[in-house]
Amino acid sequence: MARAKPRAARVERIVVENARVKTFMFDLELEAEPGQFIMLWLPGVDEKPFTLSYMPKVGVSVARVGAFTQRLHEIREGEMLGIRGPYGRGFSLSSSDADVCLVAGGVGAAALAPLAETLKASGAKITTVLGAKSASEILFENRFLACGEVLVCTDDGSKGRRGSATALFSKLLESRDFDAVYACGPELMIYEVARLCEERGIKMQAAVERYMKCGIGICGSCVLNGRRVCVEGPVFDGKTLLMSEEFASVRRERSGRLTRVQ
């Protein structure tokens, strides 16, 4: 396990990716797998988990959604933050998976972009279904295009096909078959992708986001039907997620209270 104490890291570069997301590149390299995450400490504010959107040079891509991310979006290049990790279980890849599909919903593209680059390096044929609410929130389209075919969809129809990533993926399966499917995005999207893959006997893995405090399996805040997302996940196979009574149904808030997934 990586040491728990944060390492000081300098923000070398900040990239505005879209209307809501900024990427923070650090002067630090970590040996990590696609799908793993780090705990990012903003002194005087809080510590939060973020998937690695770039590796081995550490980069995280952060959507502005709350107090912590708002403060993070206000920092400047040259400032110091604390990083510990990488943690969790990443995507498990097989050399036999020559034709694969990635299904990315919103900021879920951050976990799948380094996976696409890893798969490309192995010689796999890659098709990416890239979804977002609108054209202004599409993330990493050029990175996925550099790895293979990209099919874009938006909820409002402002770019690509109008509709959800799940609907586009389902349509794609009418004429295509894949050795493996990888997904990251909203839980309801992941659940439907897992269900479609299970019906067709396609191997499927997904990176799951759950509220977590410690990142190392101690606090239990991220437990999903007895499995610690920060240790046994965040990547799970589709069968495991489909058997979970809590996945895509309820999630734990900061207070520890369970609330229904929207």
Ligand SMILES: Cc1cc2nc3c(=O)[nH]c(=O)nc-3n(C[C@H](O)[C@H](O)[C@H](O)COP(=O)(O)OP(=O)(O)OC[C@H]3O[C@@H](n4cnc5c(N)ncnc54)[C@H](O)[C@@H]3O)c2cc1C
The other form holds:
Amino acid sequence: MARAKPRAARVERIVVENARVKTFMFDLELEAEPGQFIMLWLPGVDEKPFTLSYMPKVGVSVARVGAFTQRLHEIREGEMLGIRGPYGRGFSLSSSDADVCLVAGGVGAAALAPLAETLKASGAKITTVLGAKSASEILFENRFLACGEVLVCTDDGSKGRRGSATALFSKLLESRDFDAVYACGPELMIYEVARLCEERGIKMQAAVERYMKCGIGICGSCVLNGRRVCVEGPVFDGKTLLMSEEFASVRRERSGRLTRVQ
Ligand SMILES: Cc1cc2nc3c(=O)[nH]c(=O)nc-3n(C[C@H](O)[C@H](O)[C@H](O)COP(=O)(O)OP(=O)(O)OC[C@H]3O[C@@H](n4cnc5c(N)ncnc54)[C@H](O)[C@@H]3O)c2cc1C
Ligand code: FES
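Complement to the form predicted on its own: the form predicted in complex with this ligand:
The next block holds the full complex; its first chain is the one shown before.
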């Protein structure tokens, strides 16, 4: 299987996952761990990071949020794109973690679905808290259901419990304990999940996002309190994130300007 060498890959299949997200499956296999990402190059447009939502057969699941992702959503099966990677540190797993919880918010489910499948293969009991703004934005519910119990919540109450993934996770902790918790989603959600785990002494890891340009530790655009998210992350443990003053507080835009995390 291929490793980090840049290569051209053909989009074999495009799956419309929900109102905002499409999955792009490529004619390429990569050795990768859940939580690692690739840099995807759209010729003439830009290059951006995306978590591998499928592996070893490469797939990425992309929410349409701005110019690059809008253009990506317009491409057709058969087109060629550039891929570099996989990059970064994925989730580190321990065979002694028998009862685990995944907390996914929105497109964050893209990083956790392959993790759920890896954990299931190792025999772990998996509970997933799957949150989205509304029923039409829930991602990979069937993949998580194939791995264990799934508790759905939506901000508008259109499916599952009304409210945030954090609120549902907090409620769950009143009756359950876990060996480990893995999260991916909005930064404020990850912060709160890390805080709840820290209070209870539960091991926690999360995949985080920062603006990336090079993806290989050279440009410094992704730095989070001195740590290059593209190399030392994107997966960090909860303690590290809670100690990081910038996490869930400020992020660097493309220009380098710092803006508040919403
Ligand atoms: C390691 C990593 C893995 C990622 N995996 C995925 C994935 O699996 N699926 C997916 O849809 N997206 C993922 N992203 C985010 C993705 O790279 C951005 O959504 C994409 O760059 C947006 O490009 P754009 O030109 O469409 O939007 P832009 O015009 O760049 O941005 C539109 C809006 O999204 C915000 N935004 C842009 N980039 C980020 C970011 N990195 N984090 C948070 N907000 C951002 C901007 O502030 C702006 O408000 C990942 C990012 C990183 C760093
Ligand atoms: S993206 Fe350049 S150092 Fe991380």
